[in-house]
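Just the one chain here, laid out as C-alpha cells, in the form predicted on its own.
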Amino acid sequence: MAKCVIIGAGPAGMSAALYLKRAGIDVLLIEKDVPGGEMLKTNKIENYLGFMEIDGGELALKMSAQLKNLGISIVKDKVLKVSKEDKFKIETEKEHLVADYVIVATGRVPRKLGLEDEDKLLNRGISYCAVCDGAFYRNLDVAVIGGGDSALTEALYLADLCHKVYVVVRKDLRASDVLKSRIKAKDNIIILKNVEVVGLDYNDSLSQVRLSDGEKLSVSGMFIAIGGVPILDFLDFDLETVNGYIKTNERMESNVKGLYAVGDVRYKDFYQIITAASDGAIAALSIREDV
C-alpha cells in the first residue's frame, strides 16, 4: 500500500516525487528503465534553468541524486496493469500494489515513419537517438528526418561526427531560431524542405533513403526525429485522449478520479524538460491539497 504510485522517472516522475516527499505524502516511485527519460538521449542541453550547458545524462543523476538525499527510492519494476475499484490496483512484474493516487509519467516511445522494411533495418541503418548510435556512423553520410527541436539537435550532434547529414523536412523547420542558425553555419549539413522520405533501399544495411521528389540520398544512416507515441497500453481505463495523449485539467488531473499525467504523456502545447518538471510539481501539488 503507498499513498501515491509514481510509473516513471523521468524530469516530470522525479519532480512529483520530490515535491510529495517533501510534502510527507507516502511516495512510490516505479522505472523500468534508467533514470532519465529523454534526457539520456541529449548530448547537450541548453534551456534548462541554472545550467548554461548541461548533459542530459548528467542532469539524470542530478536530479536522481536530489531524491536520493530525501530518502525516496526508484524501484526499478515494470508495470503491467493499473486498474480501479475503490483503490487503484497496480500490477508489476514483481509485485501487486494498492494506492489512492497514481501518477502516469511514462513518457513517449519514437514515432515511426511507417515505411516498409523500417523495423527490420533498425540497428542496421534506422535509428531514432542519434547520442546512442552516432558514433556508428563517423565519417559517414546520414539523413535526419523531421523538422523540430529535437531533429535539430539530432542534426547538429551528427554533423560533429559525420561527413555529411542531410536534414529532410515535410514542410518548414519549425525549430527554433537558435537551432536554425546553428544549423546554417555547419557546412556539412544539407536542409531538404518539402519532401518525405518515400522508401529505403538496402542489402544487408540501409544504403538510399528515396524521396518524393524522385532524389535518392546515399546514406549509411537515418535518424528519424518527427515526435513520439505516449506508452499508456497498461492503463485498463477509459480514458479522455487528444491525438493519443492523456487529457487532463491544469492540476494535471485525468478524467479518472486519482489519476494523474504528467510530462510527455500529457496533451499539451510544449514538450521540455521544463515543462515535464513543472507538470510533476503541480500533480504533486494538487495531490496534497487533496489529501
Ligand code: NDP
Contents of the next structure:
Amino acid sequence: MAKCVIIGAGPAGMSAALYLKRAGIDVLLIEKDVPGGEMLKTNKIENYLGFMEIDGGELALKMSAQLKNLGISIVKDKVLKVSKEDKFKIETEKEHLVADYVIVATGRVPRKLGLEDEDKLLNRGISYCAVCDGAFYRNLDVAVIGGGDSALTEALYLADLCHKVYVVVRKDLRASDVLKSRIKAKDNIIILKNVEVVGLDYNDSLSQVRLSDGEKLSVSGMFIAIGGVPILDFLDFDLETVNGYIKTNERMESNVKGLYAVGDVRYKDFYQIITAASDGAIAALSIREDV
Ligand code: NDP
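Alternative state: the form predicted together with the named molecule, after the form predicted on its own:
Zooming out: every chain and molecule, the one shown earlier first.
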C-alpha cells in the first residue's frame, strides 16, 4: 500500500515524486526500464533551464540522483493493469499494489509509418532513435522521416556522423526556427518537402527508400521521427482522451477521481522536458491539497 503510485520515471514522474516526498506523502515510483524516458534518446539538451548544454543521459542521472538523495527508490517493474474499486489496484509483473492516488507518467512510443516490412527491417536499416543507432551508419547515406522538432534533432545528430542525410517531409517543416536555421547551415542535410515514403527495397538490410514523387533514395538507414503514441493500454477505465492522449484539467486530473496524467501521455500544446517536469510538480501539489 502506498498513498500515491507514480508510473514512469521520465522527468514528469520524477518531478512528481520529488514534490510528493517533500510534502511528506508516501510515494512509490515504478519504472520498467532505466529512469530518464525520452531524455535518454537525446544527446544534447540546450533548453532546460539551468544547463547551457547537457547530455540527456546525464540530466536523467542528475534527476534520479536527486530522488535517491531524498530517499525515494525507483522500483524496476512493469505495470500490467490499473483499476479502481474503493482504492486503485495496481497489478505489476512482480506484485499487487493498492493506492489512493495514481499518477500516469508513461510517455509515448514512436509512431510507425505503417509500411509493409517496417517491422521486419527494424535494426536492419530502420530505427526510431539516432542517438541509439546512428553510429551504425557512420559515413553512409541515411533518411530521416518527419518534419517536427524530433526529426530535425535526429537529422542534426546524424549529419555529424553520416555522409548525407535526407529529411523527408510529407508537407512542410513544423519544427522550431532555431532547429531550422541549424539545418540550413549543414551542407550534407537535404530537405525534401511534399513527399511521403511509399515503399522500401532491401536485400539483407535496407538499400532504398521509394518516394511518392517517383524518386528513389539509396540509403542504408531510415530514421522515423513522426511523433508518438501515448502508452495507456494498461489503464482499465473509461478514460476521456483527445487524439489518444489523456485529457486532464489544469491540475493534471483525469476524469477518473484520483488518477492524474503528466508529461507526454497527457494532451497538451507543448511537449518539452521542462513542461513535463512542471506537469509532475502540479499533479503532486494538487494531491497534497487533496490529501
Ligand atoms: P510532431 O508531432 O511535432 O511532428 C511530427 C512530424 O511527423 C510532422 O512533420 C508530421 O507531419 C510528420 N508525420 C506524422 N505522421 C506522419 C506520417 N504518417 N507520414 C509522414 N510524416 C508524418 O512530433 P515530434 O516528435 O517532432 O515532437 C513532439 C513534441 O516534442 C513537439 O511538441 C516538439 O516540439 C517536442 N520536441 C521538442 C524538442 C526540443 O525542444 N528540442 C525535441 C523533440 C521534440 P505533418 O506536419 O504533416 O502532420
